[in-house]
Amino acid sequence: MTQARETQPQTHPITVEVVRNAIVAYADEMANALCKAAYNMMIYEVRDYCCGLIDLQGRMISQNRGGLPIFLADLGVAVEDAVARWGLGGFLPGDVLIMNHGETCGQHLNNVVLSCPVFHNGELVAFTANRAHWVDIGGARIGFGSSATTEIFAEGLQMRSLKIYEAGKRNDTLWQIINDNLRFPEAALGDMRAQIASCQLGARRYGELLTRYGRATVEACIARVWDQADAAVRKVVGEIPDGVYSAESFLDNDGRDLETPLKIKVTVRVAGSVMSIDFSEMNPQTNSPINSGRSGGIAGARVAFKALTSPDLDVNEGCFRALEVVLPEGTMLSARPGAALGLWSIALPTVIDTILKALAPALPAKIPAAHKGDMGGCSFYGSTPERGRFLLMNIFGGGWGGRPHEDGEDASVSVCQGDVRNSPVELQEIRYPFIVESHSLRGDSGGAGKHRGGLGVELTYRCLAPCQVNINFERTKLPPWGLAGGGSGGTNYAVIRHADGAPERKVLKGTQIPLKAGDSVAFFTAGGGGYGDPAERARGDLARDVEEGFISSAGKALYTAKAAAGKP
């Protein structure tokens, strides 16, 4: 984007339409390019990606719709890099760089990004990017869940900034080297295949939109389009009262030591049309891969600013300038280089609701009581003479917060996940040695309120084949808080019960738990936290929870027991 705004052209409001609109399809475009060529279930069923145009000062011109919420304009900093180690004169047409740097990324690197330069009549111009879960990355850790790792080197592959293709031709070594050390080399191999489609798809579209209307008129449409996000989110910054707002809640532990809580503290000072949200009083980093870098911490201030500011609008750089965070090195969520960062994501629910839970004074018209506050997900791997190597990844929807004006959703995923989905039952029964015996909401499990929180899940997988299993979950010990009166929702857990009679037993966390045939785990997730007393709930609603099985006869009497309470 050129600096000197006073050389750009002036826009007319239609061509700043057509352009806003412009970008964001492509991104969209790109997005379901991804989604179709993609290999594995966590892209093309969970949606678990991003895509997005970046400028060549790693600014997000444009992302998709629909993506992860914690993937919130982050991009940039792959591009960043790119810049600082090749120099804007060192990128050709044809070339596709790969990066899950730890560091620099600040994510588990299984989440890989690629991007491709953008040329215009010759000229560099921008940058087309997007973010893939790819299902292993080697390394010591097997899908999702794994508490084992405690430096990031033992947690696959490493890739900053590298040109897996150069001016279209590909790096053969990279690509051997990334083929010799994963365990599914041709699930990542042909997602990086769909990822790189994805931004030539995007540069091609970019580059259609600056040929029919010239490189400044564009440029000077995407600026006007960000100084009016910009306008949109201090105005609504600037209707919060002025003031500094504090909260503060904990995760169970960190996998390892699971004796010590980890303190989630955060600070909001609101100013004029100016939101800061302090991290320093946040749990220092663990020797665990729940630790998130500096680039993973701030999508946690970025989501919740973006649902409290410009739920609507699309997702440009224009709708974070008014957002300061700050984050010292060496916290939970700014782990120093080398730390483990394999659990990056789990810490951020419960940041985001305590984040929401320090407005809620300021704001208690808008502010839910706490969701199910984690990242549930499950991880069974194995091998079968018939299959082979498998490894079967899905997510869990849970709870969210009883709200002031309206009961809380049932068996929706995290805040962090946004419009993710889980795998449908009939395909993980297809391609894995599972049976799904259940799938159901679990009654009792929102907090009881004037407005119920939401219900969570109830999931069991039986196995066909002996395997292993991680578990963990979040809000295990510590529940989804209520708000104004309410109660508090219900807990995740899990149950294994043993095919030869062995007694059934708990499991909050663990990693490689060896199953054999036969074998079942059922996932109970956390119901959401209630919002207002629950005395206060109407009957009809009462009446139709009970009907509907969403809370049980015992359940009903908490409320009319709170009810009888209240009466003189």
Given for the second form:
Amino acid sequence: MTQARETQPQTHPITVEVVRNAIVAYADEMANALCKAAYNMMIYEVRDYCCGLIDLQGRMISQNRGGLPIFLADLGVAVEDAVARWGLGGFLPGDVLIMNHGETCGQHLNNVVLSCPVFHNGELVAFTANRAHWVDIGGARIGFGSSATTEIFAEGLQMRSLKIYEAGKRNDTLWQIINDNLRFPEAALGDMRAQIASCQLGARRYGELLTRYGRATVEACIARVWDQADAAVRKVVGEIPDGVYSAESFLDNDGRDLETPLKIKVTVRVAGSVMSIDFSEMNPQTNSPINSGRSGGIAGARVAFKALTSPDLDVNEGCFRALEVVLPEGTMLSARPGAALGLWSIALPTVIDTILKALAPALPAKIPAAHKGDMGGCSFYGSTPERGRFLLMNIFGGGWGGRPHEDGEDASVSVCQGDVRNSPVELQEIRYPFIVESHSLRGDSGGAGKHRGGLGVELTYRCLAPCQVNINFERTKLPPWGLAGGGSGGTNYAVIRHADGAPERKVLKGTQIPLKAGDSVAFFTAGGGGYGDPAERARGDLARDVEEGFISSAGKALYTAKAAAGKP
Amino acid sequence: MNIVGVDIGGTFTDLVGCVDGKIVTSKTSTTPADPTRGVAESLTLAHADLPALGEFLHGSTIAINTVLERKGAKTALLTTKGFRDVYAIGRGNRIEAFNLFFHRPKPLVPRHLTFEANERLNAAGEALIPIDLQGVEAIARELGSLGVEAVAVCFLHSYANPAHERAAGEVLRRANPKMFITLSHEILREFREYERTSTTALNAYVGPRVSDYLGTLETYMRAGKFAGGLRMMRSNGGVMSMAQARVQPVSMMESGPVAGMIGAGKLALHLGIARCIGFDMGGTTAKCSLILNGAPAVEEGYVIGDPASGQPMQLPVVDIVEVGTGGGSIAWVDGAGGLHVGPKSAGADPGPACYGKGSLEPVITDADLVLGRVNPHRFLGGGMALDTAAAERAIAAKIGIPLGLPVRECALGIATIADTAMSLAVRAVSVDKGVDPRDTAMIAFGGAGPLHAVAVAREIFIPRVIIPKLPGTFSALGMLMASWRQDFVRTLVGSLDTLDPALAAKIFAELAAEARAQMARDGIAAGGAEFKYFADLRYAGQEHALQIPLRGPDALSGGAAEARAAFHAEHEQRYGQAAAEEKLETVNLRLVLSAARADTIAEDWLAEPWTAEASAPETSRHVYFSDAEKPLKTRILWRPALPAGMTLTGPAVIEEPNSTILIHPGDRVTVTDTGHLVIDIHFPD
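Next block, the form predicted together with the partner chain, ref. the form predicted alone:
Complete assembly follows, chain above in first position.
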């Protein structure tokens, strides 16, 4: 707790609590208004959005609960850019800004930020903002998983801090440009409407709070909320033994040069109550869309840091003061301007797993084995006479790593995805020309261990009409690793079976693969790594696994003392 | 006619009835092992004679507790081939985004009791693979040999065509007549396989236990020469017959909390309040619900248990938002010096520190006592003296020392934080539906509701609070006013522009036929129920739909202009935007059937002129309101003695046998001619 508080005597602990509850409730209200009115599954099912209140310096006052975990206090750069461009005096009530500039935001261009200035007594006091994943942003990519691009200009329309509304009046030119350059403009414009309404709602609410308590008091309370989060986080970091911890892993390849693995190297330094996460030795940026700007590297570090230090606290600026991120320009987490960013988040699950792995020796009771390690999903697209252009997207769960005290969870979305839901089979079959043939747990995919890794899933689509598919699996060469003697989880892959009798193919990565009616694609997702020596698994748990079919009789052999002894 | 309502809660069994023209009440401890005994005792305490009763209404936590405690039947699940794991996989989501040790819902059926039938329908309900009934026969035999007590059957797309489920159900029922068998289409004809499977499995899982209990209760009642009707309270805010409750117990999960909101709705109608918020604060939680034109909002589905790992239940349920701030919620300080209240509760045993049973954890009731808001000698009708010194010690030790604040300031902080948390919940139920809390009134009840209601309302500028008669047992009273209610749904996804009006009419006709069959089973006279038609609509491309009332079963024909206009207006109201030029889609068609009670005994009592008891002497004591340093000398009044038409201005404390009403300085109270208290809140300019 800093001395600054002495100059802000208004921070009565009770008022602080009132403000703390209120600012998060407003962000949640914004999220509800966005999610319920959204037009694309990336928002209403995948929850690929975040909403929040931002101060004039771009700091996160509060953020909604339940959005995508990797959107961690990263709306600020968009607001900073708007302020730099228009000046603090350059905003009027009724303005709405739109922003997805790759160089500034560091994420793929589908992630579009809308923001509104908030005025109180005629004075600009803050911004409300949200970021949401538009289903399409034009350019060469359709759906997700494309490896086709090598520079940002092929990836769609860029908008840098433009006013889509000025003092309440719509900019029809910009509106028309958006409408004419995107594949599913009705979805994009519908989502934009929902985003704008969400920002305006947040602005109204925050204004009410300022009217009730006064600006100085509210801002002092916010500072206090940050200080409290910071103190709680530092206490946890302080309990981690000081030291330098590092770990390395790698991604399969960049999807274009299939021979070269991509190195993920992290060094974590803990000194007192500060943690530094150093990405200096990360793979250089790639000639593919597997790159992010700095916000990608910062997001990866922050997710790992938050999970370890304050998983229960609401997200705000104070949660990350005790974290330093060392991230020189030019790595694949800090790509230079112009780099393709289409798969900006693909490396993050592995980055986070690797940070956790580095810290496992220091925090043996708090780190699980590696999880499925990718953000897997599928995109099928095409058009039929009855339906017109269609794009089916779905997100897959997989196994999570065994834990120091229990088995890992099955069939769950990655560490980068929180309240992200898979798409119901019945819904997909109502909307799209496919029959799903099976959706099941994948036996034997959980890494062996005293505490077993969770299971991946198997999901098989049969096409009823010709279409194309993007497949983009990761971590197939370096499986989800075990910890403390546990074995690896099964890796991701897909199998394409052709109705015309052509031989079936195993596919790990591919963009725009053509399919005919009757062809099928089976996706198998990774299991989690095991924790602890498999020979120590309780015999009752093992018997139950076999009875339930989670482990086959062949898989059971991994749990005998002999087999386990033979493992490295 | 003599009627009673009995609400079995976790701790207490409450009874409110109308016997020989008089309102009777009783409160007794719940006996979890034999709930029928609690019913019997409450009837005895209220001097309610079984042969003299015309109707018995009942709500119980037995179904929800069976799930929360995982004490249900040995249950099997039958699915479509290839989809055995739908129930275990669920939606794959992690609500607690940063929790590396998260838990997702655990199925109520283990995998080795999950079987696959070889059959498949497409989304249009056409058979791609006809059902293999020989395979089902073999499964049926295996279930018998495994000692399975209940079976849930949920096939893909059975909402569109239930033929395969019916065929499988016949085989299973024939082979194992004693098993409790639930087919998904019998309780929910709506798409989304995981949620439908979960709802079906819940029904099967609680079925045998609930059905046995209801059977025992009915036998007890009949043995006591009870000759009247037995009805169960259900989550949708209505009641159902005992026979239906025994096959569809999943629909009685939230029976108790819902009844209070039904009562609040009736009171709102009596007082002519179009928009109000029901606020019910009990021992462990506070609950609130938006009530428009006398009817609480009903939502499709919720999660039973913890939001991250609970079981989804997709049937209609009165939309109640619950927060973990009840009279017994514990106040605590975190490592960073933040003061919090709840969600952990001290329960009834050991209870608050002031109960003097040795608890050292300060709770909201302790704070209320230290602030002079609660009378230590009149708690629970004087049945339990409260220990103010013990409350002060607990607050000082757990809050005062860590924060470096004096005890009364801590107590005021605890009350304020609880009031803020509740006010955010109350605001959420209104603003989620696009209603401004400033345009509403609050109807407050539950043991602790009247004590905190005014502060909660003030926080979000609700201008008027109403405290009904009998606020402490208001939920049991609400049961006496609930209508018989049935909900029917059928999924129909498609563009409204190209919708075949004949198809919509056919579906509505089928729903109406089902409705009439249920009426016949329950002895509801033809013409005795109201049919309300709805369509879930959305903009093409959206996922979430809004439920739009239709003027009749033919409202979707001829362009459906009225339904479209209603949708755009509702979208604007809820989300602050609409797009009149865009195409609309239907998602589900619904029919809600309700039959109001033949009598209006309880409503009449709500509207009965108020007669005060002989006047009681007014006293005074020091009560702390907004300033922990300066108490205000406050009038203490006895509610039963306040005459109709009386008005007074706060500060004041109004006490009654099972509740305490706190009136803040400047607020103005009026006793209505029917005995309810109306509090007009004074807002400084």
